[in-house]
Structures are given as structure tokens and as C-alpha cells.
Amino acid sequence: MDGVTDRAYRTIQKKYGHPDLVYTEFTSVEGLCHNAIKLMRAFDYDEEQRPIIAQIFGSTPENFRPVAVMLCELGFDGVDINMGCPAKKVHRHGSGAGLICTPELAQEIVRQTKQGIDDYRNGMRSKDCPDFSSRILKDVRTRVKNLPKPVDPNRHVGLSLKTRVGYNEPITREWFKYLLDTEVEAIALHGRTLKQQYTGMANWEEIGTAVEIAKPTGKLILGNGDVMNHAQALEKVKTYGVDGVLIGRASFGNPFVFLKEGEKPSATIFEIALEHCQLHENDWPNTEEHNSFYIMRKHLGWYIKGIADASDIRRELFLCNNTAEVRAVFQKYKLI
């Protein structure tokens, strides 16, 4: 999820929550391959997050080959292709969920990014693509130095997607067969059209006409949408056959959405609040001219939700400009 998903909340997901697999914020695509070198900090990971999925967006089929070239050499366990973003900066321009009213455009696509991680299993680098500038190139070299070990090209990479039922009405059986017909392994849908946002309630029967479908092609349907905990995902797996369930919105201030039932939370909400913070400062260090701290207020309003005098400590958390002052708060209500 933009804006969310970075390195710090991931690492605060996977040791508190213990999710099978995570994936990083969606990245563009067109802008990788136009020098855009501050986007490569959404692939920024550790060993700990494993498997972790890259997921990125756009429309130009040629740049998605190069990108997958590079996620491939980074190390990533698959490649993710977000066709379901509705954000209107997104769609609009022909990304995200935008797809869905070009279908073709989305299998050429699909097409272009199985051929990059093609080309890197047959020996193709960064470097051997043009479409890279020095800094690009420069980042990728760091990082795959400063990898902890060597990643196996012949390692398998998957290949998936994640959309929605539809743009304005779901048409879950016409989309499909475009999808289906494709290489991808895996296929994330998430219950809304477009048109929904993330208002009103996730056709979970429109889900499970997706897994019918795609039963004859051995493919790997995920379910997303409204599931609030373990037990929900588990119910959903049962009722509607889906080989997994995505959990996004849910585990904002709350990576306990992800443990089993009877499982205990290692720590209380507030001390992952503060470790929270540290991290992101580690990796967000606030500067003379800017404050980085910002970011992690919104994180903060979730982690507090639902708690007594939530508005009041909310008001104070976003004045915070660092985790001493989060930690100085937290100890005045007596959270911590």
C-alpha cells in the first residue's frame, strides 16, 4: 500500500504478526525507468520479511520487462503486478485499475514482465538495459553488494497480480478470461469495482466466481476485502474456496490481525507503537531542512484507535516530531 507499506511497518508486521508473505509499496514502473531513483527506497527490505513480493504499476508494457530484470537481481521471491489501485492519479492514467477497460493492454503487460524474469534467469542484468540511468544503476549495484547472501538466479521467481471485480460493475467471468490466459501464477481480487473505492461491503460471491473459474487452469486466487482477522480469512478459504486471503486496511496500527486464534501478542500495542518509530526514524532520519517524522503520524492516529481519550492523545501524537516525544506522550496517559 503507498504510504504504508514500507520497510519499518513490514518488519513490525512480520515480527508481530507473522503474515506467510508481504509485499512492498506499489511502484511505478514508467518512473524506475526515468531516472525517478527516490522510488527505489519502496525496495528497501530485510532477510526477516521473506518471501517478499515487489508490486509494481503502469501502462507502458516495455518498462515492465527492465523492472522485473532489476527486482529479479534484488532479490525479491516474485513480482507483483497491482492492477486494482483506484486512486484517481493512477487509474486515470491507464494504471492500477485502469487495466481492467484495457484487457489486452493488461495481458501485454503480464507478457512483458514474464519475459524479464525470463531474461534474468538466462543471464540478463541491470546493466544490460538501456533504460536505466547511472543512478539507477549505481543504486542497484549497492544493493545487491550489501545483500546478506548471494540470491540463485536459478531461484523461481513468481509471477503474480492483484485487481478488482470490476471498473464501474463487476464483470468478474469477462475480466477473467483475459487474465486467465495469461502466465501469471497467482491472481489477488479484490471484491469492489473501481467505482466502490473502498466504500460499501466486498462481493465475496463474486470472489468465489473467480475461483471457479480458474479451478481448470491450476492457477492461485487470493481473496481481499473486509476480513478483519485469522479466523475470518480461514472462514473465507471455507466458504469460498480462495487459496489465500490478502489482509491490507485491517492491520493499520494492528499487526495482531494476522495471528492464529489463542495466539498471544509478544508485546503490547504501544511498546510496537514506539518500536515503530524507532525504525522508522532509522531509516527516515529527520534533517535541518526536513522532517521525515511526519510520515509516521498517521501511524500513530491508527495505533491509538478506539482507546480512551483517543482524540486527545491523537492531537498531541501529531505534534511529535520524533519517537522521544511519542514515548513522552504515551507515558502522560499512562500507555506505556
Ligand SMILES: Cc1cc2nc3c(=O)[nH]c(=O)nc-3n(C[C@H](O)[C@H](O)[C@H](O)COP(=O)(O)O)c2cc1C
Second form
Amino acid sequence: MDGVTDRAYRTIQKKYGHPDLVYTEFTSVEGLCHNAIKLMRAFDYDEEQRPIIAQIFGSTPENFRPVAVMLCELGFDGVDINMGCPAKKVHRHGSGAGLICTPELAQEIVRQTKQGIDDYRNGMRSKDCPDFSSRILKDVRTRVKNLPKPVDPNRHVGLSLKTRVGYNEPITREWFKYLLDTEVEAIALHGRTLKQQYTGMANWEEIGTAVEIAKPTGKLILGNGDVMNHAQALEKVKTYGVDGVLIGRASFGNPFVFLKEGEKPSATIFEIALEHCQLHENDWPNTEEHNSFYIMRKHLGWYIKGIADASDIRRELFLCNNTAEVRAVFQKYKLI
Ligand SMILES: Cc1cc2nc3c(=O)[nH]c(=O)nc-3n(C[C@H](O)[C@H](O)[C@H](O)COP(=O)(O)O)c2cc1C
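Swap state to the form predicted in complex with the ligand from the form predicted on its own:
Once more the chain from above appears, this time first in line as the rest of the complex follows.
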């Protein structure tokens, strides 16, 4: 999730919630192909985060191919194409959920991404890709700080996409006709339209329809929307036949959302919040010109949600500039 699922966040979620699968923040293929080296930060990950999927978005098919080669080279377990983002800055360029209106373009994007994965298996590396950013290409693995060791080049790299049930209205059947006719192995479906953004409730009946029509193809369908815990996820699997469930917002400040029934948290949420602060500081140290800790403040707001005196505590946390200051606030309110 954009602005949320960076390396530190994923480390915390994996360590304290053990989700089966995590995704990077979505990243623009157009940006990557135009030398935006700073975007490479999104692809920083650790071995413990496997299986880890890199998510990309864009609307220019030819940009997906070299980026897919690069993601294989960086050792990701899968490449996921975002066809569901409702943000204006994304869909007005025809990317994200904008692709629901141009299904043939969506198919071409899948084809090019698959081609990139195949190119990698056939020995191509990002430095061999014509027209790809020459600065990124120098040595792509040096562009990401904490990358695990190179992986077996012959292993399988998955291809998937994530989308919504429609643009203005649910059109799952129509939209899936196109998606099921591509080489993606899995489709994650958020049960809202673009127009709904995040309002109303996710329409799980539409997700059930997708499961039904996808069955003969053997493609996996992952359902998404408004799932609050592991038990609810299991319920969705039972009721709608999905192969898996993605949990988004309910994980904010709460890695325990992924714990199975009866599994006990191995630390308190405030200890975890402090650990998250420290990981964040390690990855994004403050400099004289720039305070990077502000990004952490929203997470702190999530960690204390629902506790007594939350608004007073939040006010103080939102003034913190490092882990030590957060610890002092937690101690003042006897949270640790
Ligand atoms: C802050 C924020 C950022 C998001 N960024 C992404 C993203 O980068 N890629 C993506 O596929 N979905 C993104 N989403 C959508 C979520 O993955 C998910 O589909 C949506 O929140 C519904 O699931 P939930 O009810 O479990 O949160 C984002 C959602 C939020 C709230």
C-alpha cells in the first residue's frame, strides 16, 4: 500500500503477524523508465519477507517489460500489476483502475510483463534492455540498499494483478472476460468500483461471481475489502470460495490482524511501535535539511487508536522526531 508498506512496515507485519504474503508499495513503471532512481527505494526488502511481491503500475505497455526483468533480477517472488488504484493522479493517466476502461490495453500490459519475466529466465538482465534508464541500469542491485543475495535465476516468478469490480458500476463478468484471457496466475479483486473509492462496503457477491467464472481457468482469486481479522478471512474463503484474502487497512498499527485464532501476540503493541520507529529511523534517517520521521507519525496514530487518552497522546506523538522521543511519551502515559 502506497505510503504504508515500506520495508520497516513489512518487517513488523511479518514478525508479529506472519501474513503468508506481502506486497511492496506500488511503483510507477513510467517513473522507473525515466530515471526516477529514488523510486527504487520501494524495492528494498529482506529475506524474511518472502514470499514478497513487487507491485507496479502504469499505462505504457513497453515500460512493463524491462521493469519486469529488473524485478526478477532483484529477486522478487512475483510481479503484480495494479489495475485498481482509484487515485485521480493515477487513473486519469489511464493507469490503476483506469485500465478497467481499456481492457485491451490491460491485456497488452500483462503480455509485456510476462515477456519481461520470460526474458529474465532466458538470460536477459536489465542492463541488456534497450531504452531502459541508463542510470538505473549501471548495476541494478546496487540501487537497493538491503537486498538479499541473488536468487536462483531458474525459479518461478509469479505474475498477478489486482483490480476492482468496475469503474462506475460493477462489471465483474465483462471485465474478467479480458483478465481471464491473459497469462496472470492470480487476480486479487477489491469488491468496490473506482467511483466508490473507499466508501460503502466491498461487494463480496461480485467477488463470488469472479471465483465462479475463473474456476475453469485454474487462476487463483484473492478477495479483498473490509476484512478485519483472520477469522473473517476464513469465513470469506468458506462463503465465496476465494483462494485467499488480502487484508489492507485493518493491518494499520495492528500486525495481530494476521494471527490465527488462539495465536498469542509475542509483544505488546507499544513495544512493537517502538521497534517500528527504530526500523524506520534506520531506513530513513533524519538529515539536517529533512525530517523523515514525520512519515512515522501516521503509524503512531494507528498504533494508539482506541486507547484511553488517545487524542492527548496523539497530539504529543505527532510532535516526535525520533524513537527516543516516542519512548518518552509512551513512558509518560505508562504504555510501556
Ligand atoms: C493508504 C492506502 C494505500 C493503498 N495503496 C495501494 C497500493 O499501492 N496498491 C494496491 O493494490 N492497493 C492499495 N490500496 C488499496 C488496498 O490494498 C485495499 O485494496 C483496500 O484498502 C481495501 O482493502 P481493506 O478493506 O482490507 O483495506 C491502498 C489503500 C490505502 C488505504
